[in-house]
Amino acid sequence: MESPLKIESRMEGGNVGVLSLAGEIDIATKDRVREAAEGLIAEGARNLLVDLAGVEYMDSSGLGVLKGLRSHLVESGGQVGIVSPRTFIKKLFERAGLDQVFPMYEELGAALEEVGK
């Protein structure tokens, strides 16, 4: 059965990976998210922007994957930014106290300007 998650990944600039997700991020799809992000890191991404504009559902396992990716990138001087989260996803981050840990951006263009500096 096809997973209810679409993943697009690409490099921007020299060291920014963009992961655009659409659908559901949960226990069944978290490994695909991690693998796609690790692929960008292997291509040289030091910073990762995760575009959640198309995400309709995310649970704590999705947060766990993002926390793990952040830990990995912070160790090497990078970061993970969250782009275009819907209101319910923002609340999920807030409840977990992660809104203070992940930079949040309203749209991808602004995120690329900030992170690409």
The other form holds:
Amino acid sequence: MESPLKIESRMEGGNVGVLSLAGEIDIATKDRVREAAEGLIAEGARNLLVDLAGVEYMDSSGLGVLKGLRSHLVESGGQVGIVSPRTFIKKLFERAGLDQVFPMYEELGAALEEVGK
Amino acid sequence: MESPLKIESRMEGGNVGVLSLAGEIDIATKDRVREAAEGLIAEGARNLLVDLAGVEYMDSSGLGVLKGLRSHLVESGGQVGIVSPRTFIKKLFERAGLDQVFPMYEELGAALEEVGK
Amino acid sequence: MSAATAASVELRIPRRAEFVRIARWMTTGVAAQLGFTMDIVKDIEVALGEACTNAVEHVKQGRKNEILVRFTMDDRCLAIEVFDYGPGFSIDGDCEGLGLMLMRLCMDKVEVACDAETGGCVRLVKYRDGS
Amino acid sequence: MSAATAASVELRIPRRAEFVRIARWMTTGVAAQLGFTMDIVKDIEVALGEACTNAVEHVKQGRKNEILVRFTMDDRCLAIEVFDYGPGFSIDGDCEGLGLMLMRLCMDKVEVACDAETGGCVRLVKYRDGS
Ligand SMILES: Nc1ncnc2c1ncn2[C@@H]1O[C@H](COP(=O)(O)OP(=O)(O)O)[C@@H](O)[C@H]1O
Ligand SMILES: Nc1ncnc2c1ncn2[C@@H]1O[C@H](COP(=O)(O)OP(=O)(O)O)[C@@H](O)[C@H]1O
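Can I have the other form now, the form predicted in complex with the partner chain, not the form predicted alone?
What follows is the whole complex; the chain from before opens it.
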């Protein structure tokens, strides 16, 4: 079965977890996003970068997971950064009033430089 | 509304009508194919080349129209040639036992050379 | 679809997370067919997704374990009703979360109703002139 | 979709040419979701398209002016029933045309039935192991 969501996760520079997502984040796939992120946090990630370049659909289910992860990381001085969101996803964050809450990056290189500091 | 079928028609070299189709040929769009072809025949086309390069879907509705046009043209020594069919469309012609009935061409240039003779 | 003819299409899916996607898929097909721009098709998809997600998340028991989605289209608008066969709910400012907020931002009109047979119903309307 | 759970999805469309496309669209979504290869998804789409096309072409009057498409899926197969609310028909070798022939070539099993309430019914089955 072609899965509606592909997830790649890896650590960068010791404490940055990078989650690259492609496909659809909705009620059926959101738990896999949360679990992959929690895996990275368990491996020592204090910051998360979520690369949404390949994400064609997301709704409040996805936003909810990202908000939960952010609350958790912010407590210990970390953050969840959003990388390469498509126009549609940017609009979703704006509509939800979350575009100022999550740092947004145009591309992963710049995000890693900023967050890895 | 984005139409499910785009049709371009033109005459080449006096008596060859070329129909370039893109999208879906089904029960809802087949009459437009027939009408466009009849327009070319009215303009003097004795042979038709139907370019299916952009056609993603076709079923017995489309085959029926092509068969009807072919019967008509064959009477006066003409033909209906099928150009650039995708694998899926080739299989459809084979399954319907029509792959030997309609001349098939890989690309339009070769088809025009052959038919325009 | 000729502009003057009204028509309705109905879809029934199990009230389960993995079927919400099927309803969204269907919705983009219907909306695209009506000629909405891709941006608006996406908005309609999000609104429908939120309504179905709520049905899956908030209805624990219902008369039927399914969701009925009814699309009604005429030359004026596309209306989508999502019936969840659950206990129903009402909207008041206090309990409105992200889901209903997004529905409202994505659609021209959002109404919530409830009846004994079909349970909670969210009605989502988009006008075809883009207003 | 977990392999062990059976589920059914239903779609109702007006019995009109321009809605056959919506039913095909839906079908590709359901079939792709079940993990059929793209070639097989296309075959299933063609078979369903032929069945709906016949309902539009051959049913002039019916109990309802709609087509009901029911998808039933389990770990073994996808079965699609197309009910047309028309007079019904039977298959005998003589009257079989291109439509039924393509359905047979595209699917693993094709059955025709008929009942007073739902009219003619074509049942299309595709096994999930690719057999
Ligand atoms: N289909 C439904 N059945 C029962 N209650 C619902 C339904 N949809 C929404 N609700 C109620 O309305 C509230 C607000 O919904 P929503 O704005 O989508 O936010 P969320 O689902 O994130 O809580 C929900 O928390 C729930 O109590
Ligand atoms: N849904 C239907 N209702 C009534 N008759 C039908 C239906 N589907 C098929 N038939 C009958 O079966 C015949 C064979 O159908 P088919 O193989 O699809 O070929 P075609 O539709 O091209 O004639 C049709 O000509 C028609 O008489």
